[in-house]
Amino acid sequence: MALRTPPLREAHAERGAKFTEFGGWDMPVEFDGIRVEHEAVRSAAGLFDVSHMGQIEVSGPDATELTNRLTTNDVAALDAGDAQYAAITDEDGNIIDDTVVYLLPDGETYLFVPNAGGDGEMHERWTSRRDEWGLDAVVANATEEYAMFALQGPDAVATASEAAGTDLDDIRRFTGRDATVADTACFVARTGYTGEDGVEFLLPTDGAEAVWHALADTDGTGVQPCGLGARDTLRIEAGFLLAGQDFDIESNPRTPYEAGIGFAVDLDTEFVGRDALAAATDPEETFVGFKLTERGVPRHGYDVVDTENRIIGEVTSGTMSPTLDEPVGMGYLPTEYADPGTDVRVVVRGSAKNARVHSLPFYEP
């Protein structure tokens, strides 16, 4: 099957980007090197094309009830312009996907963002459940209609404000509002996936090139374009989950409590998986971070063992942290090993390397 492409795929190629397949999309993985891009986000600002993320719109009289029944948080609590992190779970309470749900400024339309490649499955899930429950809601897969950019870093909001010609610093964390950039109507939300302050832009695909260049060129020297490689090292430092790696409904099913996102579960609402989760608030394994205390880099799939070399878990994400200059990883361990400071080992290419459990995130601005 042909890969899906973001609207600026050719512009990124002309800029010299390297590409990788991710979630069925052909996406830029790096422009000028992962470390350069990573450091730009930590010290100033970086601009990511994240148009591979899904966009599902839900509207109509029963839009709130439908979305509340299919996400773990309470979307009824949202005011116009608010955003909310949530999980989408199966009947057993395991995470199918995680998402951000926006109530757009019209106060009537929900827009939620499934992970890359998950838009078709989520659209089918919402429409089939709507029909099964006899609810009155319109569900549209708008993924191909939107471009999505993330401007992240300590200078991001000032840069975005300059491009928009209006102060965007009044947008609170996990809220958003409409703004115009390069004559293009955008929804701008103060959300992100790097651990830094910043904003994300949702806009029609035909305005993508103008908005990208307006954001990249505002200060006269240009904002660093960034690819998925830096996005991964940044999110690991921030302790954020990656779908398909830190949880996977087929190969590594995990509940929100195991994955450390129990804060996104509201047991006072009725949603698919609610009863199973109500009985699973005290899991036997939990998501932790760890740092290697000797040379080696933890990678996805490596075993984690105790000090007697008994396997107790597996690395789900790992990297050499560009900010900390230390090898860091994350994964699920039995709760008796989860306390920060606990000694464990990570098996790197057949050799058990000493490591120590560390609280998440590894890095905070």
Given for the second form:
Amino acid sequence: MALRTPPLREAHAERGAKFTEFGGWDMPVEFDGIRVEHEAVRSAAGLFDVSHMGQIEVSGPDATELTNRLTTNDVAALDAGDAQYAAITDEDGNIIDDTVVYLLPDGETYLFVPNAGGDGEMHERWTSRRDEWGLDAVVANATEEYAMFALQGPDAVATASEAAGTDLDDIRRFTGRDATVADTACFVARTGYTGEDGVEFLLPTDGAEAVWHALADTDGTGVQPCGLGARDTLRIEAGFLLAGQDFDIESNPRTPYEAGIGFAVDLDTEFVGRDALAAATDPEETFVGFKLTERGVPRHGYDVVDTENRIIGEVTSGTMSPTLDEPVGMGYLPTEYADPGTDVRVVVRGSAKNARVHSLPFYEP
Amino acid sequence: MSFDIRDDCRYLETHEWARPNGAVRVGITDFAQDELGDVVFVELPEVGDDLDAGAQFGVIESIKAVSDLYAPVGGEVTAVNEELFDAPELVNEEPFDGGWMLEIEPGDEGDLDDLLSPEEYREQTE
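Next, give the form predicted together with its partner chain, keeping in mind that what was shown is the form predicted on its own.
First the chain shown before, then all remaining chains and molecules of the complex.
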């Protein structure tokens, strides 16, 4: 199957990006090196092309009810311009996807952002349930119509404000509003997935190049362009989940409570999986962080064992943290091992390396 | 993008270089370090270990990937670059110089003849 390409694929290639397949998309993995890009986001600002993220628009009289019944949080609580993190669960309460739901400034249209490659499935899920429940809503897969950029880091809001010619610092965390950048109408929200302050831009694909160039370092004056490699190390330091790796409905089904995102579940709303989750608020396993105290790097799939070398879990995400310069990992362990400071081991190529459970996130700005 | 390929070395298809100068010094190429990205960890054999030509001798980890390292020639390990344990980034910065990994006293000088010439390796990476 041919890979889907972001609107700026060629511009990124000319800038020297390396590419990787991610969720069926051909995406830049790095421009100038993961460490350089990671540090730029932690110390100044970095710009990510996240156009591989899906965009599903839901409107019409029953848009609120439909979206509420398919996400774990309460979208009825959103005011125009608000955003909300939520999970999408199956009947058993296991996470199919995690997402951010925006109520756009018109106050009528929900836009939610499924993970890369999940847009088709989510569009199908919303339309089939709408029909099954006899609801009146229009569901559109707008993924190909939007570009999405994430400008992240302590200098991100100032940079975005300069590019927009207006102060965007009044946008609170998890809210957004319309702004114009490079003559392109954008929805600008104070969201992102790096653990830093920052904004995300949703814009029509035909404005992508102008907006990217207004922000990125193409002539030595803008911010550092970053690829998915740095996004991965940043989100691990921040303790954020990666779909398909930290949870996977087929290979590693997990409830929001196990995954540490119980805050995104509102049991006062009716949604698919609600009853199963009401009975699962106290899980036997939980998502934890750990640091290796010996040399080695924990990687996805490596076993985690106790001090007597009994397997108790596996690494779902791990890396050498560029900020901390320490090997860090995350995964699910029985709750009796979840307290920070608990000694465990990670099996790196057949050798059990000492590790210690650590609270998430590993890093806070 | 063009990569540094030294004329005083021979090469493996798996991107190790071998520089004969008494013992054979071994490392990974400029192309390989660029593909790997930021190197964070190198696992090497100990001095005195015996290696077969083509056998795995260690592991290199970058932030994003783990790769095996292969011996260009067989023989006894006579030196290991211990600087890499504290400064693995030398592999990125100076892959043919400060980023060298080990030296092997070859059991059979003929092993070198089986390796790629600089021209052949250049063709492989183009």
